[in-house]
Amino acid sequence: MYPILLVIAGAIFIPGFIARTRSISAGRKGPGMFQHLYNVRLLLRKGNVFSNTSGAVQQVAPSVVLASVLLSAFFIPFAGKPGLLSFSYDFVFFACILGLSRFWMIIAALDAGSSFEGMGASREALYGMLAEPAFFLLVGALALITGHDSFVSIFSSGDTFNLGYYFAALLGAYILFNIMLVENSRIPVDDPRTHLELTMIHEVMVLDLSGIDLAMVQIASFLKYGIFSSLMAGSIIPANWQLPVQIAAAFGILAFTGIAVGILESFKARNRLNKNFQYILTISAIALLVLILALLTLQ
């Protein structure tokens, strides 16, 4: 059960670290560490309101989005322990499940019948399509270096000090961090604080959601923080360390992730939309470099 608990811890603490870091950087008191959880609790107490132009897709989509993201969290390993679900090439199924959640989020936005949400949906589809190759290139490189074909076996290869693996893992952590920013529509790809529909991505897609449906989408977003930060921790932390040391190091990575996102959002502006393509393709280019280095090490 340790891996899923780490994902849940990331979902709870990383948004809080982001909010607190932004507040401190701006010299404001700001919200508390768990304000995002209080907001979700308030939404869970409210009913749903649907527009006259929306159909059944928008009513079903939030449940599918949350279920898909939660299922993907079951594949995350940690400390040499497999996730609740583990099998050969499980990372392919993991990516497909995350893609399924994105697909339902997109068609829910289109089902609302709003041109603004349609723009956000098209951007979400494009950015997701550009980011997925970076993930597959990265995991493929780690699989080549280690000779294994599942999350837990790949990450457990850090038992012995392998310079090639750790170099790839450090670059992989950077790639996963940036994929997390794309998946959650954070700066520099999108600014969750903006209210100008013409430049929004995720926030404009949920304009017609309310109550429990909006809460489920927000919980799914929080879980993505835990998923990608747990992947970063699992790839970097050696599996043969003592369990208390591994847990402490993992929480350090969770805290670092939240603080890094908060600092990034405090001192960097979001990209212009035409710069996002270059940014995401750069992530894929770095992942391709890791794959090429992995191929060279096999020669």
The other form holds:
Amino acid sequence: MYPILLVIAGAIFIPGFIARTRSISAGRKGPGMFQHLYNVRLLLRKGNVFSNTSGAVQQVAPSVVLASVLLSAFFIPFAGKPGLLSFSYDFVFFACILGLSRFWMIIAALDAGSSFEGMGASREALYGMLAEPAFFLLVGALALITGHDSFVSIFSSGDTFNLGYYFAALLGAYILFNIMLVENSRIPVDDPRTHLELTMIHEVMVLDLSGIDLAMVQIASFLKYGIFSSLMAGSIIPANWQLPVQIAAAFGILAFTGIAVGILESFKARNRLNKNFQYILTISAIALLVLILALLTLQ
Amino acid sequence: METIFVAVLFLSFFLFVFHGRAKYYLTFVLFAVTAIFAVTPAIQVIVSGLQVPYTYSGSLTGGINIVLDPMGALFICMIFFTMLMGLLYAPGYLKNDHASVPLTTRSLHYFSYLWLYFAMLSISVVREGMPFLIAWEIMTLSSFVLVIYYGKERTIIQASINYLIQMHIGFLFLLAGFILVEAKTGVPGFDGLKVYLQEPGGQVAFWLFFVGFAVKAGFIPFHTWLPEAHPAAPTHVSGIMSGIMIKMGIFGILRIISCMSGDYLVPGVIILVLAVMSSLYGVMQAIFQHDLKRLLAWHSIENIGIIGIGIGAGLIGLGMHSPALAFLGFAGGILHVLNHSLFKSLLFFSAGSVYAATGTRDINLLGGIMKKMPMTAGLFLLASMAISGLPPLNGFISEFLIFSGLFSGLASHQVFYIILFILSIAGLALTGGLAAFCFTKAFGITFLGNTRGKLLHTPEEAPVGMLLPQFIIGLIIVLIGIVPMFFIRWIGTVIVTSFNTSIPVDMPMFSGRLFGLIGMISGLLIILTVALLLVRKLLLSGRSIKSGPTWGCGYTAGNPAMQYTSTSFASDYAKLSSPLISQKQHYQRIEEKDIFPDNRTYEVHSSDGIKEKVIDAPGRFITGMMRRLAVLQTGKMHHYVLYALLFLIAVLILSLFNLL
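Swap state to the form predicted in complex with the partner chain from the form predicted alone:
Okay, now the whole complex, with that chain kicking things off.
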């Protein structure tokens, strides 16, 4: 049961860590740890304003997005325990279900008939498409090293202390971190704080969402932090450690993820948009590196 | 039974006699009668898994060996279903041009439709070369007649002739294959191929057949007819051509694979590589298209590629004696044949409804259609999700099978194959991402936002007759997504009987439990979504719900022409893919002196580099040669008499020296 709790903990704490880190490093007082939750609560209490142009798609999309991200959270294993849903090649299902949420995000943005949202949708579709092979290459490499075929069996086979696996897992965590940045549109791919719509990706897609709909999309985005950082935790933490140690380590990684994103956002500027291709393709290239490593350990 | 088939063939000529609705009803009755006698045994064969041999002894033809095996039976079911849906859809679509199309053309249309159906049914069961080739040729000719229905336009005639010629090049390869096999073994048809492939050096015939079938299926580099012919045809014809007719190429490839008894690895690798390239190239081209039907046509090439990845992986699995890989590969490939026949015909049908309602296929002019045609839009969306391989629909199930097969192949401990599989996995993942990109574009630009151009008439929802077949297809798309285990079990029967493999029962994957679970999770996804929608509705009840103009980021004079179009949606992608696919722009630059520029147009087209190199360049070469030879054709009678005289003298001299 507790793998899903880890995801939820990530969803609750990571955005707070990001905000706090950014405030502290900028020397501001800044919002508190749980400000994002208060914001969501506020949104959930509001009514709805929608565009005259938009129709059923924009009304339905937030629910589909949240449902698919929630379902993908059920796949996350932890400490040798499978997630609520676990079967052979479950990572394919996991990736496709995140693809479903992206699909609906994009068409929801196109539904408003706004040139800005069309722009965001185009970018989101392109970056999502480019990030897809990276995940599959990574999982393929990890499956190759361990000889297993599901999230839980891949992650729990790290207990035979294998240097090859460990190195691959570290690189894998790095890749997952970067995929998370792309999925959640953070710096350096996108700057969520920008006030110029021309340079936005994710923020511009939700311009015409409000109230509960916006809240659902935001909850989905918080959950994605939890999902990817839990995956990172799963791949790095050796499964033969004591359970309390593993849990502590997992929370350490959640905190680290938040702080790392915060530091990155404090000290790094957003990429020029046409550099983003290279950035995302680099993730796939690193995944290829993991693959080569896997082939080497095979010999 | 034989008399009934002969009677049906004979009665089909009466289509030219009947008028009005009676013509359609006669087509329908003949279709249904054939279906009863073809589909009933087919279903029995799939359920029982047994072959039914049969000898047809017509007085004219002599004995023809007919074998109804599970694979043929599966294809018969698919042919029947897709063509039935097309037939249901057709009258509504053809109604719009009652005045402009002569009655004979319409008779010929339904006549060819029936004969295409008969030809494909025959292809599924005959084993011998000659009857097979005749059926294959009837399939080509009848589909040619179907494509050329609106034959007044120059582009349509060009596309149809192009189709006809390329099909006959494919036909030549098949003919050569059959002749080679029969000459070497003395046994006609596919049974002869079986004997021939057991001998060393049997690969030649395999590749002859493969090329012949690949032209029909549309693997690159044999695909060039496809993006031309599909947009030219009336929509229900595009639907059945893309849905099932090109799959006869896949059927042929599966048939020759079932004749193999060893040496699986090399063909497997080649097919896998070709298929990955086809799927990537198809979808990469598709993104550039703004003609809705051409976009769908390019996606057919992509999906043929995905099917090919499954088949290639299956072949490698046979070669490596890995039942898991073989089963998963073939099952994914064959299930994808079924899936593609469903969602692609649905996409074509709903795109056809849009065309019928708006008079244009250019998605840059469309937009906002969903409000006018909600049913059509919903069905198009459903099929778009299915073709992008997203749960909880059928496209995901077949792609999941292929992914699982490729992942299970990683355990092979042979570096070459591991690299091959990993790259295929990445290619398939990229294809899925690109397909999602393309269909968010196709759906979003066509149906959402505001209408961009001026339409001929305000679109209205398609009539019930056109919607009904689409709803039936949509239902099956969802069914395969939610209860995949039944469909996989039937396909399992086909695989076990057709290929030299068994279902690896020792793996937990095949107990049906896994696919039961996957279906359940897909169901859970739907339930979760509905639950969230209900919660949302509950929370919103009693609160203020307002609507206003779309937020223009401070700009208040926005108009529909400022929305993202198909071209601008793909512009970032176009930059990225420019090394592989170039775009040609046609526009007049605004010069410095143009203080008051007048109306201008801007057009972009992607160019198919493969077509230019494989078809256009040799075509130009041959035309050039012919032009040089045309010097001889002077148009003067005495020159021609001179040629005859010279010929006679040449024959005389040659025979004098005993050279003839």
